[in-house]
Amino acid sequence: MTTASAHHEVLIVGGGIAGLTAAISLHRAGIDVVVRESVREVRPLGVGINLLPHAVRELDALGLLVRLEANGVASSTLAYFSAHGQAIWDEPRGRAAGYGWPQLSIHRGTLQMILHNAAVRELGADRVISARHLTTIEHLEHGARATFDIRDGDGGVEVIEADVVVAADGIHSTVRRLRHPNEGMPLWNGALLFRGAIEREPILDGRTMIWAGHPDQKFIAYPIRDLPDGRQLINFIAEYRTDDRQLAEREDWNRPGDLADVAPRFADWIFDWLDVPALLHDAPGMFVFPMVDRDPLDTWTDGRVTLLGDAAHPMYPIGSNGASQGILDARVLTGCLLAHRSDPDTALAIYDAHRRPATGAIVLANRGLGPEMPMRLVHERAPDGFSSIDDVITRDEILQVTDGYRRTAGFALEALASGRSLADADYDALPT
């Protein structure tokens, strides 16, 4: 059975965070948009993520901030510690740092469902459809034709033609693979992340994101939900480097991890403010995820088909940036298509010119450890601990790294001072 679909202005392939943000944004702009997602049923999967202030600004412009704040935690501090639990550095985050928007920590699945429900409510259930697996893309003179296998039990295919096709289908993007068949699997840097969430008493003040250790082994934790009994749902990441490629065969946010693989490496990480072994042991479960990315591309756009989010720029989960950058992509794309609605080719060229170099720089910065470089320097200079951090690293050294990363990632305070949404920016011509 073949289901012929009407022609649409924009087809979004992929109903993840970036794709749904794009769908809601385009619909709000009055653009005819539909979404097709491969999974049969959209469920709140995954663990915690962070949304940086520039991404929260964009979701606020879509009217979602109240719902997000009610379901997440606004982090006020980022604190670095050594592998011995000694304080290296802390800095204010979100509104505590003077931003007009919070830095929000939230369960990935919760964010996914907030966006999915908003998209279904605003676009209509007949436009946001699951169980559609993309198989082919054909270029047309003024658009593209996408063919999907229907995976809801009835079989058959669905064919959709659109003026613009946006591939927001993740790190294993079908569209990207069709275009770059020899690219192969994502690139692994040797690090494995054991991620999970646990209900427990707050760590420190209950509003602090903690990074402890160094790039070869570190522990990250931050709250993603306040619970009625005064406890919190704490997201954690236990990370280490290894040569065991078997554990890194394929990254999947929902692949179970084994406590026996990770717990021995953190057996002596018992600090006066956090018992890491106890937290890992008490966690109801965890997922294992290899730290992977892909090389930046020379272009995202081919004809009327372009990439967005992880399909365009998969990056190491360093600096809380992956989901945030996908949200920024969606808003810039909306602004470009709105400014050049009668000329999608120009719109896509301007979108590519704004977002591809910016995200490529973040991919490369994350390979260079991004904001984690001070942790490496402290470990190299004082592997057995220190009496005073000032004897190990200077404030200026740390600020040079952290301020530089904020500028690269686009959330330096001055960059957000105007409060103007990216969808409302001036996209009349290519950036100079």
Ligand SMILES: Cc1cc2nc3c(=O)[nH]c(=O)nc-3n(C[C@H](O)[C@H](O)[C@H](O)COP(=O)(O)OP(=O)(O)OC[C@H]3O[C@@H](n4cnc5c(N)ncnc54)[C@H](O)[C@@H]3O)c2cc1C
Contents of the next structure:
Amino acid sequence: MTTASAHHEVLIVGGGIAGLTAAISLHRAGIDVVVRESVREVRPLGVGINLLPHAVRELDALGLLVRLEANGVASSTLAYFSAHGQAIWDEPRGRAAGYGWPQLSIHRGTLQMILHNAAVRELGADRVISARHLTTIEHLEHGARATFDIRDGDGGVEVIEADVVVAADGIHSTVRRLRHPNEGMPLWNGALLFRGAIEREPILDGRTMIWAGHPDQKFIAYPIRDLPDGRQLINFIAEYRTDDRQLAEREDWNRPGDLADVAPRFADWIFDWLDVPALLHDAPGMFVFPMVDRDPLDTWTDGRVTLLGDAAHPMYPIGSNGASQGILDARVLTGCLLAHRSDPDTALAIYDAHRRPATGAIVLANRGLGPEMPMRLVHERAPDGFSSIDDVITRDEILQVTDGYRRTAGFALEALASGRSLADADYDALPT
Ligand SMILES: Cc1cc2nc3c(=O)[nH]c(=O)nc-3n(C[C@H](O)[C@H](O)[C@H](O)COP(=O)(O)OP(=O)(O)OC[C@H]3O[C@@H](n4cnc5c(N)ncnc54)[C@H](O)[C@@H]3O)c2cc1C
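Could you output the structure for the form predicted together with the ligand, given that the previous block was the form predicted alone?
Below, the chain from earlier opens the complete complex, with every other chain and molecule after it.
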């Protein structure tokens, strides 16, 4: 059976972090928007995710900050350590660094449910519908027509026409594949990430994001929820490089990881401030995910169909940019569609010109190790440890990397000096 729904201004394909943010943002701007999501039931999946202050500013503009802060942890420090647990560097983050907004660490499922509930509340349950899997897109003279399989077991389809279709359907985007059938699987850099979350006593001051090791083998941990008994839910990522293709075969966010694959590699990572093998052993489980991205595209927009979030710019999950950049996309798109409401072609061209080069630069920066370069330098210069970090790397060397990455990712302190949200910026013309 085919269900045809009314024509809408904007159709969003994919109710993940970026798609839901776009839906709430466009609706708040008075734009007629609907969302269709593939999964039958939206469930709080994933583990930890990080939101940089510029993304939090946008969620604050949507009235979500109080809820997010109550359900996440504001990281106040980022600290680098060597593979021997020796301190390399630490820097203030979020409000502690002078930003008007926190850097928030939160469970992805919690973030997804906050966004989903807000979208259903604000748009209405008849506009945010699950069990709709996009299969085809057809271009129309002034819009596009999308066809969805209805995943309720009856084998029906739904057809929706819209002035603008926004593909926010993630790293395995159907829209992107239809447009670039030869692109193939995402590109793997040889690293595997074992990700999980564990309830335990805080690490260090309970507000620090720790990165230990070097790009070939690394352990990351940060709290994502304070628990009533003083403990915390701590997100961790144990990462190593391997040529074992089998483990990297398909990047599925929900694929279970095996302790036996990862634990031996971290067996001697016992520091006086953290026992990594014990943490891995005590974790209730973990997921395994290969470090993948895709090459930046020459354009995101084809007719009235554009890409947003991971569908547009999947990047290595380092530097806290995965979700943050999708949120920024959503807000810039809103500003562009508002500024050119009667001319969506111009709106999409300006959106593309603002966001595609900006995110493409982060994809490439992350390939070049992004903010992790100081850890590599320390490992190369002092593989067996050091007595003073000043003998190994200078403060200026580290600052050059970290400040450069902040600028590339768009969260340099000066760029956020104004409280103005990205949706309210000037999108009259293409950026020069
Ligand atoms: C289940 C899951 C768990 C994740 N866990 C983590 C994590 O722990 N840490 C982390 O940093 N990142 C995680 N991510 C990725 C993270 O959410 C994204 O990198 C980032 O937030 C950008 O969000 P996005 O909305 O672009 O993509 P996603 O959040 O991946 O959302 C894409 C959405 O599109 C839907 N979709 C896909 N194909 C279709 C289709 N054909 N038709 C309709 N809908 C479709 C998907 O079901 C999904 O809901 C996870 C993603 C998923 C889907």
